[in-house]
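A single chain comes next, written as structure tokens; it is the form predicted on its own.
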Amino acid sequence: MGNWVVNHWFSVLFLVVWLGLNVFLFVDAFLKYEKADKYYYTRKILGSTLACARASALCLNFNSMLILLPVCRNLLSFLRGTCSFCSRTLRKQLDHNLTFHKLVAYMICLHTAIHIIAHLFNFDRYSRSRQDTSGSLASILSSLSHDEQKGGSWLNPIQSRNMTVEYVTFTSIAGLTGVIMTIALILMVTSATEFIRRSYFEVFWYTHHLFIFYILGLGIHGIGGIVRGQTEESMNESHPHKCAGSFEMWNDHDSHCRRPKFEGHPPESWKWILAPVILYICERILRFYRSQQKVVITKVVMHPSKVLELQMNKRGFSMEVGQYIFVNCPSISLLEWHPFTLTSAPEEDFFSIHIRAAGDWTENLIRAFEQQYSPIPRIEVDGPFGTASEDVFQYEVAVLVGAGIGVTPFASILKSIWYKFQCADHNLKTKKIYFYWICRETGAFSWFNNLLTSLEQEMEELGKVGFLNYRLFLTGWDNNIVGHAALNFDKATDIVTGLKQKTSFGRPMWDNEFSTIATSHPKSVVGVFLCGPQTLAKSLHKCCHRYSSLDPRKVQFYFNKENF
């Protein structure tokens, strides 16, 4: 428990600062409308339901203005850069955005139903002062003629007994917002889901673009001021404490009470999302440009187990080790963007990913690609963008694990080591990288044999053979591999890779390899960077923190996981 709260206080304080903004907006904005007396008359027909309505939506309003900021990705490209000399665990919080961008989008829907169900109660309430002929003073409230509209004293939005419910609800601009925005928010979630991103992208990404109509009727959603208060003349006039008692009267000449008069709540959800709304504007606007920057195809190699490889060029592109790009083929669809880790280090004069196959887009592109005698699709390429693995040479140690195609953040991390040490970089701060890739079938680790190869080779040249320990587990195999690379255990390379380094069937053991780095390093600050799945990403984390020291003097592990 210690250890995890060194390793995470300031995300621990950042929650807490946002969760407690929520708490007191809310009961602010409660108080505020159970108690204020401009709206003591419509709480004498909708009761403290006027109050939770109101709140939730101060509440919408606040996290809508949130929620576009963590998925700026230029802005947090930006910030990133500018923190580079900022402390790691500031740093370190860029990295959460899109974890911070889904609760957001809960508190969103916490509120959104809060939100509803207050109206829903509120909407009967009108229904049920509108029918009532007692001569209650809800019912007079009601009462009020539509003709005197005009003059902006109704109070019940619900103008005549014939009126129902559901007319108010889809002839009201708040009404008709509200069930628009309400269907695009439930889809947008329930297309966000894991299952639905890792199997069906597209729907993803069609669906989440929704946001656009949940945006605009965020903001004219409070056009029409159905919530109504009494007016300051009229309270002036006729204050409710005085007059209230005496509602029977209001008519009479010699009355000094004089039929109170109300007024629509302005509208103030787009003052919350206009800055935001601004900024997310100018960030498409960035990417759309970068976009339309002509991108030439150098050379395309296929892979075994269906991975392509594109090497690219393009004017004025500049990246960092780990960093992304997002990918386009107009040829295959105009508007989906999928992101792919670079796999190129900044020394090369190129830039190239791998991508497999992994859906609709991805088989559809990777078919464009082989077919011989098709001209070459058109790429467009936005990026890049920075992740947790540009850190990576910010640590002494550095302990990098990727799973299958996971593999590709690291790949661009290695070959940059091997540039640095033709170039005899001695301003590299890391010391000893443990690097594991763990894949299903053999096929996959031919994806960067040679890479490996080379980096045995230089590091055997250079004397520095120790720098940079790496495994290579297979997790699918069968009795004949086994058996295979059993009779041929004593050669000098290995029998499925051809490397070196011997392959390890089945899984890491975690806890020994976190044992034999913590010992190994007593005294250094270890980076772990994890780019695979998030049964893997727990296991890792919970290592982190169980072999961290408690004393900051002695050896501390940092996960940090890619995040798209």
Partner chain sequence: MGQIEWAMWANEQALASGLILITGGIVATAGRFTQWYFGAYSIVAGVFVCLLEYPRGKRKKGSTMERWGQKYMTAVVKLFGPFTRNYYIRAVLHLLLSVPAGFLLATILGTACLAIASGIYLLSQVPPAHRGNCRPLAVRLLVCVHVKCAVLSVYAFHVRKWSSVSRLTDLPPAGLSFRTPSCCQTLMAVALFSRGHPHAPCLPAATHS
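Can you now output the form predicted together with the partner chain? The one shown was the form predicted on its own.
Here we give the lone chain, stripped of any partners or molecules.
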């Protein structure tokens, strides 16, 4: 429990502040519309649902302002860079941007539901008081004319007895934009469920662009001024506390009270969403501009197990270890952008990615590059964008875990180490690296093999054998492989990979690994980096908590996960 608090205090604080602001805004707006004299007459018709609708509207404005910010990845990269003096815990929160985006989206859905339900009651009450002929205060207020010549100070948007609520909904700007926004929101939410996102990413990606309708609708939703309150002038003249009781006599000339005049509430949503929308537009323009810059493909390598390596050059491109880029291939799909981690080191004069066939787009890309007699397809690149791997060199001890193709960010890190050693850069904070690669089949090893072989040699030459400790785990093993390995136990190199470090079979026992690391480095800060499945993330996270000491001076494990 103590470890959990130490690792998560900032997230918890952030969420508490956000929830607190939501509650505060809701209660504040609710009380304002429930108590203010300006809405006294409006409340006579509508009751408390007016305040409910307005309070949820304010929360909707607030959350709609927040929702665009976590998806501005260039802005987040910029913040990450400028806050390099900030502590690790603060910068790590930028990794959780998508989680926050989802939470804000759920809050928007909740408030949309409250808002719609409250307005359904409001419309029904307006309709009833328009039909009401009993001469009550509500019916007199509803009969206030829409005629501009009489001042146009109406209260009830339903103008005549024959008008249905459906007609008012679909002919008023507020109603129509409300319906469009809600349908856009529902479509966005249903296509963004985990199952759809993971299985059919294009459905999610294209449907999510309906947010444009949501934002536009939100901007013009309040233009009609349907929410009416009494004007200042009218309140000075005939205050509701004085005049509400004598409503039958409003038309009399000798009465002190005149008929109240009403005015619409000006739209304020646009004030909330203007800045984030501008930021997001800048973000998209920046992405487009970066994508238009020419990308030169210098080398194409086809590795076994259908892994394609592309080495490219782009003017002005500079990267850090473990960053990722978005790649688009117009000849395959004009609008799709797919993320890939960079596998080259910053010290190299090109940047490279390794692409594995894992779906429609990747298969088509590999097929397009396989054709020997047609020209190489054009590639557009946006990025690089930073993720947790950038922080690897800030930790004294780093534990890197890559599952399958998830080893790619670590390829970049290991290459970078090699180059740093070549340049004799001994100012690296990192003193020790533990690298775990977990893989199902041997075929996928081969392109990474060369890298590890050269690193092994390099370490031997520099006499720094202990710096990099790596363990390779083959999870798709069978008795044949194990038998073969047992027979060749005495050989210096591994029969599977040809490396000096022997391959282990099955999954790592994390408890053993962590306790060994904790005992070897009792006073260090250890960064654990994972690029792999969620289940592995959970077990590593647990181990980090279990083996971190409560005393901040002793060994601390910090967990970082790549997420796309």
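Worth saying up front: this structure is predicted, and the values here are computed from it rather than measured. Here, rigid core means the biggest group of C-alpha atoms that superpose within 1.5 Å across both forms. Numbering follows the first chain given and starts at 1.
After superposition on the rigid core, the Cα atom of residue 305 is displaced by 2 Å or more between the two forms. After superposition on the rigid core, displacement of the C-alpha of residue 511 between the two forms amounts to 2 Å or more.
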